[in-house]
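Take a look at this single chain in structure tokens; it is the form predicted alone.
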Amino acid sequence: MNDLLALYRAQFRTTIAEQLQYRGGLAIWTIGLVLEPVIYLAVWSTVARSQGGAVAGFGAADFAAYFLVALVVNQATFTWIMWEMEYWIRQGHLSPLLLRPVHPIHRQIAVNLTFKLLTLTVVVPAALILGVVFRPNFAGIEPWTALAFIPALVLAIALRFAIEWTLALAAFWITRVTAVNQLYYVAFLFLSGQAVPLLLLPGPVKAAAEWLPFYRTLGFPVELLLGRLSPQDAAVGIVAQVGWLAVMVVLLNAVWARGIRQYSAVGA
């Protein structure tokens, strides 16, 4: 454990130094994180106003609250490992990582957390400014929803990381996985609640989305914080997060073990 903590501390320092060397790229990436939910917010707020003020119980202020919280949750949960793993394997950069005495996943966890801490310094002020502009309705937030949101967010971070790391391992068998990644992103966009709250989806699609893990990584913690779920729904949702996380950890380890056995670097 002490060795792992030392590794994380060293990786935190290294990642901060690297990111500060590429401040332009960091700024562009952060702007992209902020702009995406703002576009969804503007579109759905306009739809609500055109429909007489509300759509399926969501008014303009409700959409503002939903997408501003979704902005913060998405920033806390996103990863880029699906795009990076292909490069590691194809170019052979995974090989030196395998020689280290710890699993390569620890490096990626440390890098991911560090990047999120850096971008959080921009995302939170941006969310506050957008809150002044769009005037969100946070009336549904209660002490119990705020407390329940904390473990729900932590589990959402872990679950999304496990899902996307497992998917990234397809690069062991497929040289180019861009199409797979894009298919996953489209599914995640709509089934997680990132582009549209699940309440606005057709009944069968909504029911399917609630059973799949995507919703548990974004829409669930957002709706929980905003008071759109009952205590029973919140408990069921957290149990579902734990269950999906257990499944994905087992699957990740199994796929990793098979992938490593047949791994060979393509590049130098």
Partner chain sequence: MRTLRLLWVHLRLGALNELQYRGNLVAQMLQSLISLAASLLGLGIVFSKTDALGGWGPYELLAILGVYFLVGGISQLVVQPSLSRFMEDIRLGAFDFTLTKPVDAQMLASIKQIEVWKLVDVAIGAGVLGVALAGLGEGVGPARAAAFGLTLLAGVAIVYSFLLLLATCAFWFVRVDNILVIFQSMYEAGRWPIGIYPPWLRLSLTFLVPIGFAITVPASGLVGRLSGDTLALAVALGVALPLVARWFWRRGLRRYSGASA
Contents of the next structure:
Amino acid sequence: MNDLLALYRAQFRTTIAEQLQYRGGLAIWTIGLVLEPVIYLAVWSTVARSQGGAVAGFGAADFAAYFLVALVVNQATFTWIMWEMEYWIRQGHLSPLLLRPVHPIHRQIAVNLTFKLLTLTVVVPAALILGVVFRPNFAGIEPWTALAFIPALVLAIALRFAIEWTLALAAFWITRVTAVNQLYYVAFLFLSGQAVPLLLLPGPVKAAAEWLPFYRTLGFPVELLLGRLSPQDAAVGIVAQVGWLAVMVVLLNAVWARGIRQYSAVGA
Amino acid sequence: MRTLRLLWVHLRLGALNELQYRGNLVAQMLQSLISLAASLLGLGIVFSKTDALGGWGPYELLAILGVYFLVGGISQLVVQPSLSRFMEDIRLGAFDFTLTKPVDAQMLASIKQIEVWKLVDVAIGAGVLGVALAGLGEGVGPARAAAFGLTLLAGVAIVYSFLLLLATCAFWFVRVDNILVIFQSMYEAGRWPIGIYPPWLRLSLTFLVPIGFAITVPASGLVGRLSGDTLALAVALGVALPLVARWFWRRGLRRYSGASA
Amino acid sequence: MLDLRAADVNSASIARFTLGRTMDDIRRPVICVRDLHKAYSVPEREAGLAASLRSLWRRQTREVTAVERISFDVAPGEIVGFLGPNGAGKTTTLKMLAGLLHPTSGEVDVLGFTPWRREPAYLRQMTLVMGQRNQLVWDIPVADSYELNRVIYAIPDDQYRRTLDELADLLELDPLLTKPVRNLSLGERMKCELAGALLHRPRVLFLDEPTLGLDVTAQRRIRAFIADYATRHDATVLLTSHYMADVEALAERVIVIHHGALRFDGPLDGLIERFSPFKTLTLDFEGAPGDLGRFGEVIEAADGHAVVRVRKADAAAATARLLAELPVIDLSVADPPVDEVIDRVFSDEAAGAADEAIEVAS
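Switching conditions: you have the form predicted alone, so give me the form predicted together with its partner chain.
What follows is the entire complex, opening with the chain shown before.
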């Protein structure tokens, strides 16, 4: 355990140093991260205005609140492992990682957390500025929603990490995973609540999205914080997060074990 | 003439070379289609809640989507890969070889690298435009076609000049390799008419990163929503920006060869 | 008009050539360099955060002279070795000759052109090869890269065919042409690189470290090819190399620069004469060497074998004394290896001595 902590600390330091070398890259990445929710916000605010101020109970200020919180949650939960894993496997970078006495996932978790901490320094100011510009309606936030948001966010981070790690392992079997990644990205875009609040999806799609795990990693914590969910829905949601997390961790381990066998069989 | 010939050779070689990896074609088609599907899904959801977005009807937005794919495809087919390569060459010193060639260095650097499969995006763009036109019903008269052709040409010229301006910075700063990514990430905003964005963003997307001129303006020309002023401005920029970019490139080149030092 | 200028500028070199050759042999130099000078101003800042912040608005710069007023001529068909340690200014000079860099001052005339104007007519007649950098397209077959060059240089079809056949023949390229560059070995890549750079049959070749990193066999092949191309096409070659063997094999004439300044220009033998006031005596004898220090500087001494370095003037006397005083079985007197001489030219304590020796050999 102490060894692991030391590993995390060391990884933390190298990642910070590394990222500070690429400040330009960080800035560009921030532009993309901030612009995306602004686009959805603009689209939906326009729709709301054309519908006499609100669509499905969302006014422009509600959309602003939704997409601003979504920006922060997305920043906290996103991973880039699906792209990195392909690179590791193709370029043979995975082999040395496998030789280390710790599971490669720890390195990835450490790097991910460090990167998040680092980008928080640009994302929070960006969100604050957008908050001033778009005048979001945060009236729904209550002490209990704010409190429940914390475990929901932590679970969302863990769940999305587990889902994307599992999908990333497709690279063990498929040479070109870009299309797979993109397919996942599009599914996530609509089913997680990233591009549009679930409430605005057509009925059957909305029902399906509520049962799938993606919503639990993004839309759910957002709606929870903004007071759009009843305490019962919030409780159900957190239970769903825990359930999905358990399923994904089991799946991740199983797929990883098979993938490694496949990887060493090919002799990369 | 020489330019076209060189461009053709690059295209042909790129295609011949890529034909060895047909998997790439399938992958690119899949990616482009997924991207198209995502856009259509988005449009579908939006139009399930409203009849018009900022005054644009469904088929008019489809026209925007078509131009988005068309211009993006052209840019990713030759401009972006070539300019990325140029910046990489500067970093590694291989740009020297471009300079020793008896053809214009800017031209060579702008067509050096071709991503053949991005032709898929160009084709999708044309297809979507076709569907949009069919859906709009009323025949597009010669005036609209001319406005579209003119603004599209200007749009491509503006995008090219903008990217060249960014890439030319490599003569001064070595570590700018991902400066072009800014454009790519902002280009996403062009899937929607820029009129729906708040003023600060609309202005940025018009004059800072000229995505409005590349997508919304030609699409407006096609659907007959283009004002004379905007048309004139687009054409003026389409002529002026390449000249500015050319001037900047020459300054960069002078610096590179130490003539200004 | 061109001829007038050439006659004017090059009267010195023409006079030089007339000494040994008949008037018929005299041809106008292909490369003509006069007082070529290149200085860079480089940003300079002390270490530390405060200093780097200060440098943000008040940038300290320092003038660095890369090439210091050098002059030389190269006659048509000549192969000239350009020598100097890293950072001596070789590559900078080559880049100015190839038109990549503007000089700070001075004049260069290559084939009647000013290189840095980069007129297409000039670029079509010269080529630049840099051993450490590749200009073939990495992912496509070699022949396709050549095809690009064909269009860029607008080489007529039949000439292209003939040249490619000839080059492929000389360099044994045929099996390589269909392979992507990334699948070639370093030696193969260099062969293809050279061939690609010569497709337009340049009359002037600038080769910067053309054999860098290659194994001995590949080096030898490249050298033979360069020499062959130069004779066939009466091409003028200016090459830099770290490997003395390249220069020894190819160039009758060497130009040595150090710290940007010209240190020597003349035949290779002359370089040894001038810069090595020593001879090396290698001896085999019976028994222990004893004290050899009285003959000269002892490089190596063991039972039965020794190497001693003596001043040139003392060589004869030392040899006689050695033969008289030691039971010598075998003795040889030699110039030191060229590498050693070059080292001497470049070492700083030699710089002073070399200054006296600068005096362009003829």
